[in-house]
Amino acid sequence: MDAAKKPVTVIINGRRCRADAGERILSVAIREKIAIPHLCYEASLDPYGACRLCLVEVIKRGKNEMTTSCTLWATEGLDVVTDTPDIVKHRNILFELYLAQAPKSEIIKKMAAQYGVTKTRFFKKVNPADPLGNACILCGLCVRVCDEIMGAGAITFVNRGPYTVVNTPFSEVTRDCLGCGACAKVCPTGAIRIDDLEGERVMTSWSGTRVPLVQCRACGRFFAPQALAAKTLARLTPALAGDVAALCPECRGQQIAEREIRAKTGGAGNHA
């Protein structure tokens, strides 16, 4: 058996839970439906504890140590608590900071309210021209998924200190964007805006970058960004790539079904 997959027992809030050795405690808690708030955790990326909301206390040798559960590995007998007075205090301060940093994020407001935080003592700076709608918390998930998973590197952190934002380099239209929308998919606060217009995907939050869309040759519907389609098709065999290059998923499925019918009926289609 792989040592990394060795079953272990961890204790969360006094409850014994099964886990794999090396599994992150936040992952265990999510599976066991134990509530731990979090914003920057994404299963497809290595966790790095940016948002700090998933703090837990680890009981070691009679002493309590606070750490992020998304970076804490499961080991046999690990004992953690998720709602001590110190954690609640730190968590509430973090929620207040996020309410100030992302005052327009309804997701942040709702999450904070669930934990009893409905207002902030910190100054709310609202920029009417913010391309991320004053809802970004700078967790970096969008930057990481664009770089580490999609391999595009179309967006990055711009400026420094309190002026840091996420955007395209130099806040200009970029040719590197695939238009895949992975950034919006992983954004925990709903800050990223993407609009599909006739024949184009407009990355509104990313300096208005426009990515042409592929048009289905069968039904005429625009269904995929050309840049992403080209990257995907390059990994397929030429025969398969030619088969799917200009068909939307619905028409492609219909084509496959028709082929199966013809194969089973000796070439005779359904003409009823």
The other form holds:
Amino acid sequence: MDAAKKPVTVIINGRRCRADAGERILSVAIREKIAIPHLCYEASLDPYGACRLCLVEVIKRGKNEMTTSCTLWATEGLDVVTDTPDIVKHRNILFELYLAQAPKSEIIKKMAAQYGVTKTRFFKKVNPADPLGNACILCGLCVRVCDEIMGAGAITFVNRGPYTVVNTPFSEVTRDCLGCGACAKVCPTGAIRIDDLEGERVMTSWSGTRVPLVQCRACGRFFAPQALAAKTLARLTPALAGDVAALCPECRGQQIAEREIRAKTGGAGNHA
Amino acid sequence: MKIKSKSDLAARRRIGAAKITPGTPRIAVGLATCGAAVGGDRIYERLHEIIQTGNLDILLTKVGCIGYCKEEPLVNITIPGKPLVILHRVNEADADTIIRAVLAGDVLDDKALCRIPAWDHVTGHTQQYGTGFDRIPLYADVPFFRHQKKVILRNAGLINPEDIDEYIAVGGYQAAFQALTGMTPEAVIDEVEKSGLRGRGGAGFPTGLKWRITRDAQADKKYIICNADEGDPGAYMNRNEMESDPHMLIEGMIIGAYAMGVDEGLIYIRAEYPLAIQRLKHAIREAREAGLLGKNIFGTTFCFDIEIAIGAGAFVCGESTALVASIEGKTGRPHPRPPRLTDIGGGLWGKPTDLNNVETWCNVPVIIKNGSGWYAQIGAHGNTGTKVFSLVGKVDRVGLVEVPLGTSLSTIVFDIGNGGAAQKKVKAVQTGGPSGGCIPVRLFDTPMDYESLNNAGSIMGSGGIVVMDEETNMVDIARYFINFATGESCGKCVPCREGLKHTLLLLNKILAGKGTKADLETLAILVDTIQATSLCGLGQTAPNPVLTTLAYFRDEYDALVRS
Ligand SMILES: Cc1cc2nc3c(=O)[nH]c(=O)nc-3n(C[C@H](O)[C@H](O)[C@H](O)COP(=O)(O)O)c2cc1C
Ligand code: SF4
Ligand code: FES
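May I ask for the structure of the form predicted together with its partner chain now, the form predicted alone having been displayed?
Let us now look at the entire complex, which starts with that chain.
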């Protein structure tokens, strides 16, 4: 929407910041280097509001109202503050809950410690068989990226309430997984385990789903998952696809470079 | 036959009237779910058998529930010229004697609960039954009924919910006719706004305002939805409204759709309500046949139809954004607002959508029929109209109670409910279900209105009132509700999913006698954070049972923990 792109000024901790109308306050804060902890935010996805860490207070007619900054839209003159005593109080409890939920996540421990929380009063759940290594905080980023960005929908939330976990449907090997690894890339706690074996990628956290890899015809190295490669190739023009298919990124770069050099120096081109 | 004019409507009224007071005796069995559960079905079958085999000149029919659940099964007897008599605690074996008495123009004294010589259906129609049977108490003298005011339950238990003619006979669909043929949509919204009607789904949002926002939203398509998810333990008023008088809901939705310029409506109802679903489906079919749903309603240019969407009965799916997700076939998880349902992009299929509770819709026909001024006089300032409460738990007279908003808790629990069951002392009530709080007996002069309940730490919610007596352990009550909320949490946000789980663990520990003073402190801090930081209303209100029991019954916690 064009109207939403209108520039506005918002105030964060007394500082005037430029923003696009409709932009989320968390995104403005990140750009302005104002620290607000967050675990479930990703710029390319819809606001989700699940981790509840990105709390700010909106000052409205002298009254403060607490809300999450990743779901708060920038409007002209919007006035917010971070790290108020109330926010700190509640955020510390949330960190304690995280420490109990994901006791094995070093990232969570580090993040909580940054805010002075090193212990939890709550019962720590440790499940030795947890495919996510007791590090998942159910932020949903992996599920959303897999569905909304990759269009694969290979993983999902299983169960409800305190029994919720992320896994493949029925915790079974899935054919929908492209093996792209976007889930592991967005995971804020490093919970997702993927192992590349010879010729195969094993999605260890996702019920051990196996995806075959493409082998580079030049150097013999295994590089991209086949399903992902097929999906990507389908979008390219045949001329380009020829270059891309079955060549790992390094060899591809090298071959193209060589071709260019030959063309410039009058040598006979491979493809010309 | 489609109803297109006042005279068509009048003709249907006459057909219906002849069913309510036929020239012959009429026996009507209370057959909402509550009546069926205690054997009403079998009584109906037995009566049917006797009438069939004897080829008797008696009209046997079904009605909904008048609300006095304690006294069920209820059977109404209408003998021409005589008052309607409600028989109570009827069982199968009474069928023969009932019929014998009826054939003799009489009713069984020992089964008679009360008589109704005339009944105001609040639609300008007063049903005259007749005189006589003076030895039987009047309806208005029965303590359970005396303090009630029936506006929403105006027809419940008196008309056959499976017959549109009877609804029309008692003044039904007149308000819709009046609105569609004689009022502009703006005038309808004005009237609803001036009535002061607030949403009966829990939060008390002004209905007229929500309608205006929906009407003003610029979009090619809009929806209205009726929220019939009713998930609070102990609340069943919406079920009874749909089972006893489904056309009242449909009429309210027709008027609302006209006011908001909407041509498609949905009723989102839980699968656990099979009878309500069946009666609604039947009523929708009847309304379509009568030209009250579908194209060119009442022969006007206005078109509107209703579909039923069946949910799996998750408590959280009563929350507006989760409800819409559920209808769209997605997981029933709330999302942050804005966008609100009424916003573009926020409602069903991204279209502006008005969501109202069953009972909210049910208020609409009488507001239009009798005017906002009439309606605004009922109840208290800022809290107009009546509310149906389900009075359950350890109370003597269990049932559905309809009173003006602002009626005190003590009137409801003591005057209407007659205090504790088995003469035990009442200690507290829980209002508003798992999202509400416990109110101790010393605060029973609290008026039942949205603000006073909030001030007491509770909420109106859908209107459940669960009574606790002296033998109830309040910490256990808190655990019951936290256990419910934990199981119903969708699992999306941390304070609700993890926080409630740990609240439950702490309460279990305390109840097992293993808790410490420090645990009590942790409990208090934790529920404070859950309340302040949860994503949706479920988590924000789920701590209320703990917060209120901590505030009012701290000694019961202290007695359980080691220092
Ligand atoms: C967890 C949760 C459960 C709810 N359940 C119901 C319900 O069962 N029925 C209902 O009408 N409203 C329920 N609500 C309130 C709805 O979100 C919404 O406010 C209401 O349906 C609006 O209608 P009203 O304005 O007529 O009250 C619930 C809210 C929450 C947060
Ligand atoms: S695995 Fe990682 S990305 Fe996925 S829900 Fe858990 S914490 Fe979030
Ligand atoms: S980043 Fe805002 S709630 Fe998670």
